[in-house]
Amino acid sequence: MVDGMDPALALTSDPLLADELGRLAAAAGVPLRLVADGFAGGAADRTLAAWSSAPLVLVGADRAAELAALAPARRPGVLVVCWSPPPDGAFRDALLLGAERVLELPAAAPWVTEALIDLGEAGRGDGALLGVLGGSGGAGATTLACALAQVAAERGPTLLVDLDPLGPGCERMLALDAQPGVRWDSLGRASGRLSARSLREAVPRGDGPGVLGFTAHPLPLEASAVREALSAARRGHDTVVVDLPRAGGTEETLARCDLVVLVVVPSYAGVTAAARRLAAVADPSRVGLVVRGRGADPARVADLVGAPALAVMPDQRGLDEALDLGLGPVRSRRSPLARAARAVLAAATDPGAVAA
């Protein structure tokens, strides 16, 4: 059991359902408080008090209508649970309670277990989600994404998510490609809820960030799997950095990002391509630029592209050698990439930093 954790609440008079929920809670290492009696008299007040304070409420379909009649305050973390097939009115009662969904056992047992496991993450809040996008081919977006993840990992749990199957590979840049762990081939077509703790512990991870990447033969990703993986990543990490492909299926992920970093090569072709890429973003107000190389005026590049410049990313001496040695792009806290990454991370926590 997790020390100091408030128990989850189970409301059911079905002894078989109560036993199953108790078994799932024990497997998750989470305390569970069972309320099997009716809601008459003072029991209603006690139940409503428990309803408000419990981190997760599992309502048996056998008690859902009775509970809905008490009109409890709407709150997150309410699930209606029943044996399959669900009884008549189960979905109506779930709607009245404001439940997130109806879970049918035994098929939904893993989903219930993962929801219980994630109670250990309660109170931490969602981590920041940063997307990194190349304004043109070869701009260095993957290099910057890896640098951001390395620097962020010095401050707290960090996950680097590779969504570019045709890129150089985040795992390769951080020398994690030979490490065991979960990759997109295991999650790319998965359905259902993904545990934050399970994801954090399953991905390849060295001394720095974890990486969710591709195998040597990438498979197409389902949008629902990406959505759930990013949700679990944010619940289990302080910072999530996403290496985005330049085109194809990125709109939903871009919309979820707290900050989108567009890496710009300060040439005529690079600036033009970056401006076109920015125009395709639904909400450009959350996009900031990182200007690649030296010699260009960041303010001038920002005017031409149409987004504020957050940092300059100078070419770093010995970068290729560092990557070949598996050291990652950030070799020291004083390196150009480390300085650029810190500037971007600072902008991610400053709501006024990205403002045209």
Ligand SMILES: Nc1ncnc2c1ncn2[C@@H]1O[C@H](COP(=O)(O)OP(=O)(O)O)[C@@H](O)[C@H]1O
The other form holds:
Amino acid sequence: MVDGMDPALALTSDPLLADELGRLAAAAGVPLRLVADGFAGGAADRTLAAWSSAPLVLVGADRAAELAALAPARRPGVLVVCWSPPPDGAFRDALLLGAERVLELPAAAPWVTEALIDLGEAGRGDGALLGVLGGSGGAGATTLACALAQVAAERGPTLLVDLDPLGPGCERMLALDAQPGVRWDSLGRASGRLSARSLREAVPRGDGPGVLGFTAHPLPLEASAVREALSAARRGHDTVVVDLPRAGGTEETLARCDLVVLVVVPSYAGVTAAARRLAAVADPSRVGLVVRGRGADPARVADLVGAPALAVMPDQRGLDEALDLGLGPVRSRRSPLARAARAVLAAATDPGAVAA
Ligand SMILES: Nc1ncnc2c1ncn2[C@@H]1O[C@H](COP(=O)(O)OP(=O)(O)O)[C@@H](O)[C@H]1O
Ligand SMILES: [Mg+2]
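Structure of the form predicted in complex with this ligand, please, following the form predicted on its own?
Up next: the whole complex, starting with the chain shown before.
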């Protein structure tokens, strides 16, 4: 049970429904306050006060019409629950109450559980979403994404999301591939709501960032699974770093990123390819560049590509060795990749950095 948490509110006079909701709340480790009586007299005021203050309200369909008649103020986090099939009027009452949906038990029990589990995350706000994109093949996007996640994880809960099924695999890079945990193949099939805490606790994680990655034989990702996972990831972490593929189905994710980092190799081909990649981004205003290697003037690269330079990512000696040792690309705070990652994270928290 999470200490000090306000209880969720269940309003129902159906003893079986009350039992089931109590059981689901206990399984989620969340306190539940049951209001089983009518709303006559002072009870209406008490109910309306609880309605406003509870972090989640589960309204039994048996009491929904009566509650709607009290015209409670609209609020998020209201669910109408009932046994299947829903009684007449359940959907109308849900609409009047501004409920998010009608959940039919017992089939929707996992949905109720996930909503309850998420209460522990309420109020933490969404974490930053950083996308990393290669300006050309082999530019160093995956390496930088892993480095960013490692450095961000020193500051707060961080998740690295691998969206490139043809890359080396972020789990491999951080030596988490042998760890048990949830991967895309199981999330891709899940339907309905994914709780922030469940995701955070289910992915492979060592001392550093968690990773949501692919299995050895990746299946194509459904857009809805990616959307749901990224939204749960942000609710449950301070920072979410996404390793994006260079092509194919990334537009929606790009549009959601607070900052997109484009890794540019400062050669003729590298700059030209990066400019083309940038031109394919719907909103280029949130894109900043990381220039690979020390060989070029970042301001000149920025001019040529058409986006501001956030950092230089120098070549790091012994990178393969660090990866072989399972240390990930950042093996010390003073390494070139750690410095580059810190510069990018600083830019991510400074909205002026990219627009400048
Ligand atoms: N900063 C760096 N220093 C040295 N080698 C690097 C650096 N960044 C990337 N590499 C190497 O470049 C190759 C491609 O890197 P990767 O991150 O997989 O690129 P991408 O994801 O853009 O295709 C890998 O062999 C990687 O070890
Ligand atoms: Mg890659």
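The term rigid core refers to the most C-alpha atoms you can superpose between the two forms while keeping them within 1.5 Å. Residue numbers count along the first chain shown, from 1. Since this is a predicted model, take the numbers as computed values, not measurements.
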query = Would you say Pro106 moves its Cα by 2 Å or more between the two forms, aligning on the core?
reply = yes
query = So with the core overlaid, does the Cα of Ala338 end up 2 Å or more away between the two forms?
reply = no
inquiry  = How about Leu79 - superposed on the rigid core, does its CA move between the two forms by 2 Å or more?
reply    = yes
ask   = Once the rigid core is matched, what's the CA displacement of Ser13 between the two forms in angstrom?
value = 5.1
